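As structure tokens, one chain now follows by itself in the form predicted alone.
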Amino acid sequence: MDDAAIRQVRRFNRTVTERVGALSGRYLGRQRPLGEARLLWEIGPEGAEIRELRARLLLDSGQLSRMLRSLEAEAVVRLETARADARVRRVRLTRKGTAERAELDRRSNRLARGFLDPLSERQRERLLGAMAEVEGLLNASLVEIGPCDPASRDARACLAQYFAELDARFENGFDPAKTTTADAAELKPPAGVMLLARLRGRAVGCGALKRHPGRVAEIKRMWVAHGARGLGVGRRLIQALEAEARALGATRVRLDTNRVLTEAIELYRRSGYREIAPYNDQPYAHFWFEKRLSASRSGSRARGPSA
């Protein structure tokens, strides 16, 4: 990455800092900072689970703490404790609270008007655009990749998800108990692993490896959520499962597919897989694909966002 972008994101970052009234402590013209106010906004009519604040903010225990402190002091929120479950802390908004909030919405959209008043009909068609294209991208460079426990409360809730589109897809159903074996104990680590996508702390997508005699390593459970499509989970995610089969020593991923997932035989070809013969007994499967792994540059296993 040459030092040309990496100034153009800056100036980027500048300007819409600037437009938006982040530089002034009072954002939008109230006694509030933006950092305050968009705390206001996620929190929400309903509330929300404090930790679920946290990952979706990307704000660190101390900071979203000093936070909260801050409005609570101000009767603007309420802290709580979860009835099921006294570990759980949520936090509402008062009557107060609600009340600054619907006029923070109103004085948000005076702003994004104030964006939008001074272009012509086909500016604004532009921007609009390339503000759609901006935030999908932004949101591509948030997922996080990494290895999970396959009993995990987010796996298994990745994997019923995977289970009921294959069910809903496919022409006949699909029965998991019908397939080729991969549960818990065979997606373990020295057996297999297990990765999933995170995208500001929710389990977005996975994939699963197993491994197989004679240094040959197969991809099982790739998934990735509907409101994922689009951000390069997939290819993501076969990427940190090849770094993770050379890790386990691995020179050859196989895989199978089923015809009707198209989007899914048209990743696996873009990412050097190619058609080869039938190598297991697998019901559901119409294709079976294999890639020959190159050495890993590095000789480490691929970690996190960069995975």
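The term rigid core refers to the maximal set of C-alpha atoms that superpose within 1.5 Å between the two forms. Numbering follows the first chain given and starts at 1. Predicted model, so just to flag it, every value in this text is computed and none were measured. What changes on going to the form predicted in complex with the DNA:
Core-superposed comparison between the two forms: CA of Gln123 displaced by less than 2 Å. Relative to the superposed core, Glu74 undergoes a C-alpha shift of no less than 2 Å between the two forms. Comparing the forms between the two forms, the C-alpha position of Val88 differs by 2 angstroms or more, with the core used for superposition.
Having seen the form predicted alone, the form predicted in complex with the DNA:
Here we give the lone chain, stripped of any partners or molecules.
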């Protein structure tokens, strides 16, 4: 990666913080500290549980609690305990709070308009296009990949979506019971490993590795959420799985797949996988792939930003 690239990123950061930052701090404020404004915004018209807010805004529980009481004292929010669980509390906007949030919204819109107003029609189109591109790619670089417990909530949610998608796309549906097992125990060290890709805390993809006798590892459960496709998540999951395979001492990685999963097949080919003869008799498998791992550690930093 050359210096020019890094300089470009830094220049971009400076320009953008000047424009966007000046914004969030100063303008949006209407007699209200930035933190409270963000909070008000994040609560939304539906209300929210405060533990959820804490996670989303990364706030200390004490701090959040105090902010909420201050908002409550001004009658912009109302606190109530959740029906289902008396430990958790919900916040709702009062009529006054809703009005104030709408005002924040208006200001935010006016500000966004300020980006576009001075530009010509053509420039506007170019700006919007480039913004979408930057946004998408920043999201891509925000995706973090790391190991997870296959029994965890997020992991099970991913697997459920994965199976649902297979069921929808396969000609005759998909029944997990008919496939060779890869249950929680098999995807946990030392038998294997399961990785989750997260974007802002939300799980957006998964992939697992199952150890086989004889320095062979098998990739299972590769899945990327629709909203996160095109961000290179699949490629990074594979690279991370290969790194795990190396760590487990494997020299070859195998996988099987179904012919309707064309994007996946394309991804495997691009990642250096070659078609081999069937190594199992999975009912849903049409293609079998293998890749010999080189000794190099390339791809081992694919887990996330090294910063």
